[in-house]
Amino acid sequence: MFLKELRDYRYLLREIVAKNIKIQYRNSVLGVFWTLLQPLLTTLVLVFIFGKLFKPDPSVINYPIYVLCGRLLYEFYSQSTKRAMRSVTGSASVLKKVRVPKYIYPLSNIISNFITFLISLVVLVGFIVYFSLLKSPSNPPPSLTWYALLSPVPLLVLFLLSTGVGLILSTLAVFFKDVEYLYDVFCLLLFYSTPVFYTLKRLNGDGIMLLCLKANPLYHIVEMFRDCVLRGQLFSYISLLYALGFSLVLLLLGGLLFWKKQDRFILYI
C-alpha cells in the first residue's frame, strides 16, 4: 500500500523536493554555491581551532579531510531532521485543503537535503585532489583504494536513520511544540558526542564514557565513511550491522507512529 501510494504521488514528491531546493537559497546572492561554500568555511574554522591551537591525534592521516567527513555527515543529519520536524506544521494550510499522503512532506525535506548534501561532497573531492597534489608531510593525501566505491553504503544508512528520526520528530512536533527547542539542544549534544573534530583515542575517559559515545549510531556511520574515503580500508561489519539495525528500528517506529497519529494532525496544526 505504501509503495503504491508513493508511486501514485511520485510527481508531487518530485515537485516538492524541487521547490524545497529552490526555496532554500531563494534570497541568497550566491544561491546554491552556499552548498559548497558553507562546509568549506566551517571546516576551515574547525581545522584552524582544533588543528592549529590544539594538536590533533597523530594517527589521523589527514586532519582537514577527517574533519570535513564528520562535518558533512553530521550537518546532513541535523538539517534534514530539523526540516522534517517542521514539515507538517509548516504545511498546515495545504494539508487543511488538499488530501495528500502526509508523509510526503517530511520525506521530501529529507530527500531535498540529501540532494544538496550530495552536491556538497564536491568540496570533499576538492580536498582530496588538493592534498593529493600538495603532498604535505603534515597532512598526507588520503589512502584511496577500491573501498572508496563502498562509501555510498554509510550514506544510505545515514539516509535511513534521518528518515526514521524525521518521521518521529514531525509527529511529535504536531502535538508538542517544545520538541523543536529540545531537539536543538539534543543536536548540540550530538555534535560534541560525535567525533567530528576529535578521535576517541585522545579521550581519557573511562570505559563507560567511551561506551556511551560508541552507542551513538552517527559515530559508526561517520567512521565507516572515513574508512572508505580516508583510510582506504573496509569498514567494520559490526559498525554496519549496528548502525543499520538502529536505523531500521527507528524507521519502523517512526513509520508506525506517523501512520497511527496522522489522522489527528488536522486537529492540532
Contents of the next structure:
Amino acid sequence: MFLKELRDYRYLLREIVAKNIKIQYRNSVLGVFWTLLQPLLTTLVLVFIFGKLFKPDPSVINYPIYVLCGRLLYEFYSQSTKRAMRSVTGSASVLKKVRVPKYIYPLSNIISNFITFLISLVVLVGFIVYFSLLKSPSNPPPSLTWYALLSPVPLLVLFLLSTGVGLILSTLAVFFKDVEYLYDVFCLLLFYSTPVFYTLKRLNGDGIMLLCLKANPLYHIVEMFRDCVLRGQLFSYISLLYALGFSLVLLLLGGLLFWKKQDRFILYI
Amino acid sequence: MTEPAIRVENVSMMFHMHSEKIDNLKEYVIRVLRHKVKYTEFWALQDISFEVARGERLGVLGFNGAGKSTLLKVIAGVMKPTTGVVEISGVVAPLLELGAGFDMNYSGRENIFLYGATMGFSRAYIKERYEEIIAFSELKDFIDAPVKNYSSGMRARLGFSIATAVEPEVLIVDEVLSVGDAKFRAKSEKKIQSMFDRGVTVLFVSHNTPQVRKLCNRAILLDHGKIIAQGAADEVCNLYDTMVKK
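How about the form predicted together with its partner chain, since we already have the form predicted on its own?
Below: every chain and molecule of the assembly, starting with the one above.
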C-alpha cells in the first residue's frame, strides 16, 4: 500500500525535490556555487581557529580534510532534519485542501538536502586533489586506497538516520511548536559532541563521558567516512553495525509514529 | 445501475474542543502533571449517509457551522472521519480555495507542474495541457513571474485553469464561481457548464440558492451536523430560503 502510494505520487516527490533545490539558490547571485562555497568557507574558519590557535591532534593525517569531512556530514544531518521538521507545518495550506500522502513532505526535504550535499562533495574532491598536488609536509595528502569506493556506505546510513529523525521531528513539530527551538539547542550540543574539529583521543574525559560520545551514531558515521577517504582503511564493522542498527530503529520508530499520528495532523496545523 | 461516484456511509466527525489550545511541550507537560488535559467533544458531522450518482450534481446547503466544510474535507480525503466510510471512484479535483498548492516563490509556469503533481498528475500529462491552461488563465505575459507578485485574482484564475484542465471525474466546488472579474466569471461558468455536459460529478457547496438552483439537480441541507432534508434542488432550496427568513 505504501509502495503503491509512493508510485502514484512519485511526480509530486520529484517536483518538490526539484523545487526545494531551485528555490534555495534562486535569489542568490552565485546560485548553486553556494553549495560549494559555504562548506569551503566554514571549513576554512574551523581550520584557522582550531588548526592554528589550538594545536590539533598530530595523529590526524590532514587536518583540513579531517574537518571538512566532519563538517559536510554534520551539516547535511542538521540541515535535512531541520528542514524535514518544518516540512509538514510549512505545507499546511496544501495539506488542508488536497489529499496527498503526508510523508512526501519530510521525505522530499531529506532527498533535496541529500542531493545538494552530494554536490558539495565536490569541495572534498577539490581538497584531496589540492593536497595531493601540494605535498606539504604539515598537511600530507590523504592516503587514497580502494577503500574510498566504500564511502557511499556511511552516506547511505546517514541518509537513513536523517530520514528517521526527520519523520519523528516533523510529527512532533505538528503537536508541539517549541520542538523547533529545543531541536536547535540539541543540534548545537550535537555539533560539539561529534568530533568535527577535534579527535576523541585528545579528550581528557573519563570513561563514561567517552562512552556517551561514542553512543552518538553520527560519530561512527563520520569516522567511517574518514576511514574511506582520509585514512584509506576499512572502517570497523562494529561502527557500521551500530550506526546502521541505530538508524534503522529510528527509521522504524519515525515511520510508525508518523503513520499513527498523520490523520490527526490536519487538526493541529 | 453503475456504482455511485461518491458514496458516504454513516460518516461522523468528532473534534476535541480544548478550552485552551495546547500547542507546546511546556504547557503539555504541565497539564499532564496536573492531570488537566480537559476537552469537550463536539460532533461536527453525525451519521451522514448519501450517494451521488455519476454525472449528478449535488448542492450542499447549510448555515455557518452546519458542517459543510468538514463534510467537504472528509470527502476530499483531507480529513479522516471518526467513524464511517467515504468511497470515491475517479479523479477528484478539489476546487476548495484555489491556489492552495502554489509556492509563492515559484513562477506561474513552475507552479502549473507543481499543482498538477499535487493532484497526482505526471509532468508529461500536464505538459499536454500546458498551452490550454495558459490560454484559459490569460496569464501568458506573466507566466514566468513569481506567483507572489500575482494579484489574488490572477492566482485564482491560474488555479481554476489547472484544476479544470485535468478533466476530473469528480469536482468539489466550494463557492469558487466568484473567481476574478465579471469577464472571467462568465468564462469559468461556461467552462464548468461544459464539464457538466461531459457528465462530471459535482459536489457544490454554497449559501447562494439561485446558484444552486441553476447548477445542481439535487441538494442536501445540513444543520448542526445532520442532514435535515434532501431531494430535488428546487425543493431543498425553497426550504433553505424559508429557514433563512425565519
